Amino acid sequence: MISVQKRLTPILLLILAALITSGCEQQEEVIATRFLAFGTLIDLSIVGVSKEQAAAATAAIEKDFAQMHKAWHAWDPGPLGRVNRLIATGTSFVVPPSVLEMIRHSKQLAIESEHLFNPAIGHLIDAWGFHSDDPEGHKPPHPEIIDQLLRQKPRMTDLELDGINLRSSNPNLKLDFGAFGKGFGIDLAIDHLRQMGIENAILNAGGDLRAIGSPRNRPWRIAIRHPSGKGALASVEVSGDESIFTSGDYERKFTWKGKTYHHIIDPRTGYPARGTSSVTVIHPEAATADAAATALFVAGPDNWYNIARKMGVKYVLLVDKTGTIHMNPAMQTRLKLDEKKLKIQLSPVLAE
């Protein structure tokens, strides 16, 4: 582990939608565009092909991303939406097909986490009022409520999933994808990307992203913004494919009698976990860097690691309440650290 002696503030990503190049070459063309999907700004930038091919893809991406929304939202009318109102009746039912791919992947997720992401959770999600657009104005719930929905214990191990028919042993299940959704449609647009030909391209979905291709063989640049909004802490080389997501308490949350609670409920105590203020993964899937940042967010200081690990996730960056950096020593190799600035200190305690 590594410790950084000095009070931080959250981190956020920064995409430099730039090429690292010599001084005397010149620079291929980055055409970006963007949109607006699940809540969040879009940002595609693509590399190596020509505007028209770069309009297409950007068109049939934005497409891909409002299909997606209508079919993963928890709690407007569209197949998950339907998918949760049949796991109540706790009847077998067949899945449709937008929907079938999400549940096995994050139910094996959940279990290597060992449900610190649960996307079982979506009724304590909504008692929190985070199934809504903007939770601003919300009220904790009642600690009673919080019990209660406690005690149902619901977990993706609760799906019997027989080919593409799904049953729920636990009706109190409600599936809410919100800790899931942007990875994995990430991971499908990307397919999409190169089934066009893009092979050179990132896709940023509010500061998570995926990134492929080495474009004129040099990485991507992707800085992590310096807390204080001034210049950036560090930065990263990303080349090949590669996803970095993170989860911050700075993101969704409402402040209620003076106090804020942020929108990363620990399915464990049904409050918003405690000890973390951001996780920062790398990983190649998108799908599974997403579930991970909120796996470890949820473990915490203490813990991470041991989730990481059974997550299969080698990078982590982890700011603690107190404003200490966390850090595995492969993240520390990829990290290019402002070390004027920061006391860096290696733990033995955790080094691999």
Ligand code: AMP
The other form holds:
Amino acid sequence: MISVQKRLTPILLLILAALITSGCEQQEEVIATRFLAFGTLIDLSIVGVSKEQAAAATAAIEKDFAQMHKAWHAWDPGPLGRVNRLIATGTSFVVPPSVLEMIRHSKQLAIESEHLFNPAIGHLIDAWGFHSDDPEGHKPPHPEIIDQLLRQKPRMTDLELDGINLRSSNPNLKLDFGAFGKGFGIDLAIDHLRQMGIENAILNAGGDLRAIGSPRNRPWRIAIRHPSGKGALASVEVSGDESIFTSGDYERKFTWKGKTYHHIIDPRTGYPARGTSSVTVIHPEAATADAAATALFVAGPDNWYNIARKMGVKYVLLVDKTGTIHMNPAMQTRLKLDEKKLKIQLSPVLAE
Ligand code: AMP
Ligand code: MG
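Starting from the form predicted alone, produce the coordinates for the form predicted together with this ligand.
Up next: the whole complex, starting with the chain shown before.
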């Protein structure tokens, strides 16, 4: 598995290069810090405030992430674990505030994605062993187990929210926010940064990020990860408020009897989604970008366009298993591709 450290390096370098070239007369300093949360390294780069203000903001955000990590962990005990236990009882209960909005938001996105993004398949994810930080050494579940879990048909629409009360009509539903928590958390942290007077920052969690503002009115330049998991495939300029999320088959995987199984599960088959190597989505909101990257990965080269339209996503880049790049014209105009001689398949225009 590629180390997080390795994956972050090109992104940081590009961000820093963009900043250094932007300053002619007076350079604005990037105050960068790094901490661990959600099993990944989080890089926070702040521009345009004093060192003291940046340090206070960083300490607050680090604390936020530690709390979110605890609250939303799919397999450690905590609020989400409690919600999952109560879901299994079929009774109505009061949802902890740290989980309530997440359920509401992810339910909406699951519906828009036609349930290809389906955080209700926690039992299936458990069966595959992808709730472990290092699944290498695992083996695929028995086909009968997968069949049984598929027959239970857990979906976010099984969850009935009535104010702060929740009930699941399906006791076999288990929430797993592995595909969404990072994005949702980054949005909350960006709101918090703004409340603290920070207007120019990048919050980068293992290569998935949200940027706000721009240093000295120049765009941030961000690298898009190569589907091999190593280095950059392209770069894109970002200014204002945008998130870039990538879902790739290289992130969590194991090999069994010569076959490699990755962690993005097609909820229709119960097996790792086929046909896609990686998907990158740009969207203002990190939560939507995170959910959409996962959903479009599952949708694959033939169906990503339809699901992107339904989810209101305007910029998509999908690399299929043959290495062909599928994207919409608006994404192409923004990209600076690092490799020549790439096979590119352009889709029709997505909703502008
Ligand atoms: P991501 O890297 O954002 O695509 O998220 C992948 C993680 O989300 C996996 O490790 C699982 O925990 C979970 N997951 C896998 N497949 C799905 C799916 N189809 N819908 C929602 N969550 C999923
Ligand atoms: Mg995701």
